[in-house]
Structure formats: C-alpha cells, structure tokens
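The chain below stands alone, shown as structure tokens; this is the form predicted on its own.
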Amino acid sequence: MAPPPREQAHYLLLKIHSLMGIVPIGIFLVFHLGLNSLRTVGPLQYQLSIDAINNLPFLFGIEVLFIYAPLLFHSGVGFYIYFSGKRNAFRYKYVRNWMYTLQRLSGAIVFAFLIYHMGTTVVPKLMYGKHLFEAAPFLIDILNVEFQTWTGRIIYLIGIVSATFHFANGLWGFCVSWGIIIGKTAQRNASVVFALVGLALTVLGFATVLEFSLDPVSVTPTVGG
C-alpha cells in the first residue's frame, strides 16, 4: 500500500531539503570560504577574485536562483524540522542524538549570522550602488573595520564554526539518508572524514579572519580607480 499523500509530500520535502544543503548551498560555502581565504595570499589576489564575481553577467539572477532561494527554502524547512521534531538529547545520551540537536541549533545560528553578514555587506553594497570594480574596495573596507573589534571577530568566528559544523555533519546525514554509506563501520569512517572536511574549512575561515585582523589593507578599484 502506498503511503498517504501527506507522508509522501513530507518525505519529498525532507529529501529536497537534504539535497539543497549540499547542492548548491554546501558547494557555495566551500567556494565562499576558499575565495575569502585568498586574503591570506595577498590583498590583490583577493580583490581580483571579488572583481571576477561582481563582473559576472546576470549576477543578481544567479545569486537569487542559486544562493538566496535555496538558502530560504533550506532554512524554512530546517526550522520546520526543528520545531516539529523531538529533541531527545537529554533523554537518550547517544552521540547521534546530540549531533541531531547540534545540527538544528547550528542551523539556527547560521541563519542569524547570514542575516547579520548580508546586512553589513550585501545590503550596503546595493544601497550605495557599489557594483563591478567598485564593489571590492567597498566590501574590503567594511571587513577591515569589522575585524578591528572583538565583537566583529567573535560574531564571524561563531558563524564560521556553526556553518562548517552544519555542513560537515549534514554531509554525513545526507550520505546516510540517501543510502550512499551503509553499515556502522562505513558510517563511522565517514564521520571521521567529514569531520576533517569541516575542520579544514574552519581553518580556512579562521585564517581569513586572522589576516583581516592583523593586516587591514584598503585597496583602490583595479579598473576606473
């Protein structure tokens, strides 16, 4: 007997939520942290990477379709799971129960951080009309100021840790729920591999924050400056 339509819709919703956490959101996270880590190589390399993105054709449409819309969907379903699920970490002291609870909490923290991050970078960039080659100097100056205070550093460090944990733990959950890793041994080994992935991404994020904090360098537009 086929499951009721409501259960089918619920199952499909969770599957799409899980998939979007990896594609495109997870891919964007890895790309974003990797690109920002170019700041540790040098201001020019970092600026050129921002220039390349801000000069893409149809940039706003790309961002809405592949970043903002998936993020809103993933976040909305994530909050639905959080408020409708049973959080039993204090009742059953199994590691995966704790990881499930931390997954939901880290997702909520990332959502709040993204509102802050976009509110202090993307929104001002749009308000002041800083596009194309003007975007990089404008955004770099914002981050230079941000990372000269401990408040800004702590906010970003918490946001980075929450995002990398959510992604790495989500990778494990995705692979299990989609039948990619089966069996206790495979799942245990995968948890180690994904933990290392999360750690590597965290190091990239922390290195970027450290570089901005120790060496705030302003730049001029590479074209038209």
Given for the second form:
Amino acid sequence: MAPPPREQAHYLLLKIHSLMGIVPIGIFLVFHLGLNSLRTVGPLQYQLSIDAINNLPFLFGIEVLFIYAPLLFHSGVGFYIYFSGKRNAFRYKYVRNWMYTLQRLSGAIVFAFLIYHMGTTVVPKLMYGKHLFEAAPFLIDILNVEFQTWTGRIIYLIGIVSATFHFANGLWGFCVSWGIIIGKTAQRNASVVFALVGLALTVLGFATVLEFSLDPVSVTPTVGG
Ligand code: HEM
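Complement to the form predicted on its own: the form predicted in complex with protoporphyrin IX containing FE:
Below is the entire complex, every chain and molecule, led by the chain shown above.
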C-alpha cells in the first residue's frame, strides 16, 4: 500500500532539501571559496573575478534563483529538521551520531555567519549602489578592514570551517541517502574522501583570510576609475 500523501510530501521535502545542499548550494560554495582564494595570487586577479561576476547580465535574478532562494529553502527545512529531530549524541557514542549533531550545529552557525557576511558585503554594496566595476574596490576595502581585527578573522574562520564541514559531511549523507554509496566499506572510504574535500576547501578559505590579513591592498576600478 502506498504511504499517505502527507508522508509522501514530507519525504519529497527532505529529498529536495538534500539535493539543494549539493546543487546549487554546494557548487556555489566550492566556486565561492575558489574564486576568493584568487586573492592569494594577487589583488588584480581577485578584482577581475569580482568584476566578472558584477558585470553578468541579470545578476540579481541569477543570485535570487540560484543562491538566495535555494539557501532560504535549505535553511528553512534544515531548521525544521533541527527542531524536530532527535540529537542522540549523548546517549550513543557512535561517530555517526556525533556527525548527525555536528551537521545540525554547523548548519545553524553557517546561517548566523551568512547574516553577518551578507550584511557586511552584498547589503552595503546594494545600499550604496556599487555596481559593475565599482563593486570590486568597494567590497575589497570592506574585506581589508574586516580582516584587520581578530574579531573579523575569527568570525570568518568559524564561518569557513562550519560551511566546509557542513558541505563535506552533507555530501556523505547525500550519497548514502540517495543510494549512491551502499556498502559499509564504500561508505567508510567515501567519508575519508569527503573529509579531504572539506579540508582542501578549508585550506583555500584560511589562505584567503591570511592573505587579506597580511596584505590589505586597495584597488581602483578596472574601468572608469
Ligand atoms: C575567505 C572567506 C570569504 C570571503 C573573502 C568572501 C567574500 C565575499 C564577497 C566579496 C561577497 C560579495 C560578492 C558580490 O556581491 O559581488 C560575498 C558574498 C557571499 N558569500 Fe562570501 N566570502 C567568504 C566566505 C564565505 C562562506 C564560507 C560562505 C558560505 C557559508 C559564503 C557565502 C556567501 C554568499 C551566500 C554570498 C552572497 C552571494 C553573492 O553575492 O555572491 N562566503 N562573499
């Protein structure tokens, strides 16, 4: 007998939530940390990457469709799971139970970090109307100032670790729950591979924070400055 429609809808909601964590949000995170790490190559390389994004046609529509809407959906359903799920790490000592708890905790931290992060980057950019080639010098100056204090650096380091852990552990959960990785050995091996993916992304993020902290360079608009 087929499950009642309410259970089917619940199941579908969880599946869409899990898929959105990878596509598009996980993909965005990989690109975002990768592009930001261009700052370690040089200020101009970093500026050009921000220029490229801020000169895209229909930028706001693309961001709403592929970043903000999926993030809001994923966070909303995530909080629903957080408050309705059992956190049993204290009753059983299995690693997976801890991962289950940490997955929810890191998700909540990323949510708080994103409010801060977007409130100090995208929101002022829009408020001051810094579009096209004016966006990069404006955003780079904000980051330069943020990374001159330990408070700013620590907020970013915590945000980065929480996001990379949440993504890497979520990738494992996704592959297991979608039946992509089935056997016990395969699941153990995959956890090592995904931990390395998370570590590599963390290194990219930390290197960016270090570069901004050590060398805060302002830039002028590439065109029309
Ligand atoms: C080294 C660390 C990071 C730096 C330097 C950085 C830098 C930036 C900058 C400059 C923007 C504004 C882009 C624009 O409006 O053109 C931005 C936006 C954004 N960042 Fe980050 N970010 C970092 C880490 C993260 C992390 C860990 C996350 C995920 C949790 C994240 C998620 C976002 C989101 C969702 C946006 C808004 C979407 C967009 O406009 O591109 N960022 N970030």
